[in-house]
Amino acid sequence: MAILRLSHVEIRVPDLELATAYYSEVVGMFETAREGDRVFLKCWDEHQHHSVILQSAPTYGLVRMGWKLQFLEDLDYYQEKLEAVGVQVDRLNPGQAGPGSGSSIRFELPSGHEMELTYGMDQVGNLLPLTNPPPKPLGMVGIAPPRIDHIFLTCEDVGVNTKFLEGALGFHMTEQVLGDDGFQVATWLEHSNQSHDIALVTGQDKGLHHFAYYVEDWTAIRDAADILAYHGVNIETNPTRHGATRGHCLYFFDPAGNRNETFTGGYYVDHDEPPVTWTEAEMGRAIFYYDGVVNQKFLTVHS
């Protein structure tokens, strides 16, 4: 029984049409459905129905995140584990969470973040044939990332939430920043043998720091920066590198204020490997390896 990867992210946006245009024309996602005040989108190399949901709301931030399960019986397995530690779990039937959605369980982390584990989302195919496909489709617009990659959350108690992810959901911690007082300031965890699928940093509960798109290489990071600058998008951090995870990255904001990232690189890890530890004095280099500093604005978000 295992969680495979991040499945989807649902975010709030005050201007649904503006956000849809941004994620379609600048990021380069594809709209797959609309329902009421929500728009569903996917990246070109994702077979599932959607990976980003935009919800019309007065503010920006995270509604919930979803994680893909391999088998239907995984839902029962994780529901039993969660209820055994006192977590309230809601069960959703196929289609109940929106167009294309599968069977799911929904619950909250100790930080109040809403998470769902899902199986059986509709498979609509990527933009390539299943026989003799080319490497990628032609004529794509925007950054055109092949898939979403990971999510980074803020919470008041990183240690408590990290233990929950490890104990109840089987995540494996790959890296951490330890404060001088011995408490965890930030953690990175995985379920897919990548450097991380989810990360936590000290901040307000229920906060979304960013969600990330995977791109192929450093050149794709540069090209993304060119596209964002051309469209006048607010680029927060120019192409650079993380110390933690070793990945290359670029941070920017959607029109609502939700932080996005393009990410590449990193490393593969086995679930039994010990975590890498960064000290509080070197947290700046853990986040931005070349600069060696991280400003408070980068760590401050709204829920």
Given for the second form:
Protein chains: 4
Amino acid sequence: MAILRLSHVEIRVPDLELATAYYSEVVGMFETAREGDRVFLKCWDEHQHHSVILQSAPTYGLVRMGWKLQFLEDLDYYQEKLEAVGVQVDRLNPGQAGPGSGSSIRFELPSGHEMELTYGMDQVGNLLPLTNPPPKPLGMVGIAPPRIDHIFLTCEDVGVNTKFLEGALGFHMTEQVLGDDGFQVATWLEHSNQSHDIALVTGQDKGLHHFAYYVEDWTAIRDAADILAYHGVNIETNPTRHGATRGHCLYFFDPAGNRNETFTGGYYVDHDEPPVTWTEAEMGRAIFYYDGVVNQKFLTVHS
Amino acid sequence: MAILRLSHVEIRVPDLELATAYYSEVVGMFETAREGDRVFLKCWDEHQHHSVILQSAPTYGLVRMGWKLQFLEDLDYYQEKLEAVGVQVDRLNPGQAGPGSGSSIRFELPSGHEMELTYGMDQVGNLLPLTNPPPKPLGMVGIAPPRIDHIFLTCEDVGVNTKFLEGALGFHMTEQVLGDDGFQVATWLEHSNQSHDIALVTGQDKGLHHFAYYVEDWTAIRDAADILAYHGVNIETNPTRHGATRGHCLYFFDPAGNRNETFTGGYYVDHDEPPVTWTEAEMGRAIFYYDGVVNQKFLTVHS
Amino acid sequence: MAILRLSHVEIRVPDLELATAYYSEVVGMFETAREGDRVFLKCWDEHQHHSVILQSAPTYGLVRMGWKLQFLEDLDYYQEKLEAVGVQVDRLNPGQAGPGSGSSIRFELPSGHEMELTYGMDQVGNLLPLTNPPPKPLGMVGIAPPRIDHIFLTCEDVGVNTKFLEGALGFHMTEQVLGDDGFQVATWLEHSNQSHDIALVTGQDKGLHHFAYYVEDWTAIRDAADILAYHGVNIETNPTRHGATRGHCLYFFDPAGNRNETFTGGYYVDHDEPPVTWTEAEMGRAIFYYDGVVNQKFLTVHS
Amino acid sequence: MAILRLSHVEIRVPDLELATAYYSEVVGMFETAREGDRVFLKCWDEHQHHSVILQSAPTYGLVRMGWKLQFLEDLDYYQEKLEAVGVQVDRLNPGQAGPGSGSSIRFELPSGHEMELTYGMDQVGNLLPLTNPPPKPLGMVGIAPPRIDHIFLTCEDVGVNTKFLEGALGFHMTEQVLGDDGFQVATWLEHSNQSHDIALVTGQDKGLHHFAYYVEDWTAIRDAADILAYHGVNIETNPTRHGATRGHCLYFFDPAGNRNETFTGGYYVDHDEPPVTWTEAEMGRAIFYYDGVVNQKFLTVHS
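The form predicted in complex with a further copy of the same chain, contrasted with the form predicted on its own above:
Entire complex below, previous chain first.
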């Protein structure tokens, strides 16, 4: 009975062809379907039909995020829990959310972010044979991350939304930044035993701060930076380490202005471990451990 | 309702002081307790009381392995499932299995390996503060892995034991080597979404092939080899990659002859993904992907 | 007949004890001598007596830099070449420049930087035995780089000083930034077949922009950042890559305000290879290849 | 007045097309010329016309190795030194040794290996522009090393040949294995301030043990192993570290049976540093530091 992990992210892009070129040739994802004004992509090691959906729209931003459920019965379980706290829930049948999609429920977080819990997305296989496979395909272009990793949202009231994720959805908070006034400025939560699957930072409601791709190690972060710089992509931060989650990261923007991250490191966490707390004075190091400096631009959602 | 991950490994060592020195100064674990002829150790990033127990005994080998449960009710759940298939189950109260131990059930696999499922081991904290922590302590000695990773057993009938792990205990098989006769020669299974938490290879019953420590990346595998060679530890294989699990590895022996591994890489796996199959002809690459050679010695349990 | 490489750097520090603690415990150098208000240090893999000298002085800055000569006769060779272009040269006997020092000539660059060419500094051995050595000592503290790498100076007229280094001293220019007005804004030069041993950037005369330690690879750059952040050292830039030299770097400040770098990568260059030229518009990428941004602070000498 | 570095290696291959495919598509070199039964290749970052020449011949082996000279006058300098010790020297004009070749002298080592010292090979540029270059090209296939690194020969009398390299050719010995009888079993020598440019080990005269490509770091050694295994290349040793030179290495065979190596690490050495000596008992660790085991096959020249 559980949410397993981040399943997919649907984002807005004004120029669908340009964004598709970027996500397939620079990020190195693989297109699996097109339908109307939407393009579906997956990473090479993902077995599911898609993990990123691009939707043609006037400007950048998040349409919704999807989370993978372990069992079909989890749909009822979470619908009940959500409705019990007054959240309106919509039900979708397989295929209704687009090619390859499974059975889902949709609802809004208090922050207005649209969330989808889904079971049974089509399995299309990763890019390797199931018999005697090599460890990875050769000759992929771009960064070619094996999978997506997590999502980071902005919202006006981090505390309220964190409680919602913990209460109705069973997320476990691993880290938080506590303001001097005792309110949560940012929180990190997980379902998958990774340092975080979702995080929230104070900002505008419905905002997408970034979503992240997993890469193998610190050297892969460097290789990603080489590839992005080669293509003239807007790199926001040099390779560095987060204090919170301990992960290594690199931030950059897609052509629409959606912030992307390549992430690695982080830790394995048991759900019963106590959270780490960062004080407001050390928020700089919580975000960027090395130089401890977070500029105002990084705390906004756009490029 | 689930087994979460490998919790602890208890092994036999003829010279308890020598083994303790090795596991604390070369491997870089931390001693948390001694009781009678047993020494309890944990890795620096583990919050639980212990992950390796050394027990004084005439020769090397496995005493038992323990697995962490998510809920107290999981004890009843698994006891019922085990007894339903005719397995005798013993119940232990907190502390009964030694200092820091939780509530447990104990039973034997068909191969005779003793297994323990446990809930509520004492949390003693990792080596970092809960407020504004650095990403790791400085000045640790030895390899200093953050945590243990998996266990690899030998047994006469891999197929029977794999079915037991899948059926009674809910493990998900991620990879297998199929002999030309259709029988499983080796299998890899997980509960934690990692490429494997336990694996079985054909050999003597009750055998411990090795247990593994997680290290951060390929460079940490190299650093481990530097430290082991510096101390004159018996290194069995140079740093290499497994075909099965894709992980990077290094094998070496503790002073008693128990095989240790440092492991990294591997992949994130959903429980619903189909297993990878290796043919007998490619078993060499399944084990050691680069040179494809598995010598007879590696298929035995001892140094 | 040649200058071989950068031999040593002598810098000013107001608090000699604090600076010595920083260079020995955070950088991880080894003190080899003290004399009056000067402390002599070397890196672990250097065989020569010292590579950094700290001199007590009211503020930070460069006292002088020393370069290693291959032959004793090189002293005469360079003295003649320098005096032929009107440079005043002073001669020092072994020991005259301090403990361990060899035979030297001293003179000033057009920019006023004091330079020393030296032959025969005492060899004190690295930290390994000469018979059956391990690849490195275990248990060193701090970053513990194996050796110093290069020096970067500021001067008002980069073109004049570059010509001097090429003409009188035989350096080979590997890269340059050419301003839109055709003047050199920055240059990189070598004697050792590495991408650079010395570099110049437009700024105040006699200025020390930084000196650099060599570290093994990109992961060692990360490890250095971890250590520096742990100790609260002022890190100026996150790990990144230079366009010019292709090297990976990390900048930070000693307690006196002298800028330090850990550097790796770069390329092997033959002396007969043509220089790479960066246009003024791409100077940002010449310095920091990933984000392409060089702020004004980085173009000054102090912290 | 000096030999600068290893310039090129000419080897025998029975199947010229197969070998060319291997060196261009698996190793990732670039073909620069063909003439008769010879194919000329260079690595991407090399400016000179070629660094490997394949020559059609009935079996594998070394034709000759070439070394780069700094000055045209070095030809006379070394010819005199060689003739003074009774070595016959042949002179070649530019182009005489094949497309792109410079002025050379040719002679034999006491071991019968043919050696060439050359000045003025054509510069054809590396694969990057000379203005605002990226740090490396994208999309190269195979290992794509930036350059060749060193050569390792077998000979009956290591001592005699080492003295010849030191005496007539000015090489500096950095490491040696001394047999219990006091004779040199293996030696490493340099001209380029790297840990070695050439090495000798006891074996048959005229033998090529291997030649090596430089790769960036330990992770690049791993990446090379992934690529080689993917292509089914015969990998002889897993990634490991040498005791002698401290370098990281991977050995494998071209389709003809010539041993190749990818190498990284090693140290910067001054020509005046004393050599490291390995005792016969520790020869295993001198060669392979981690497991300390050198099998008989590795001490022979063929696959």
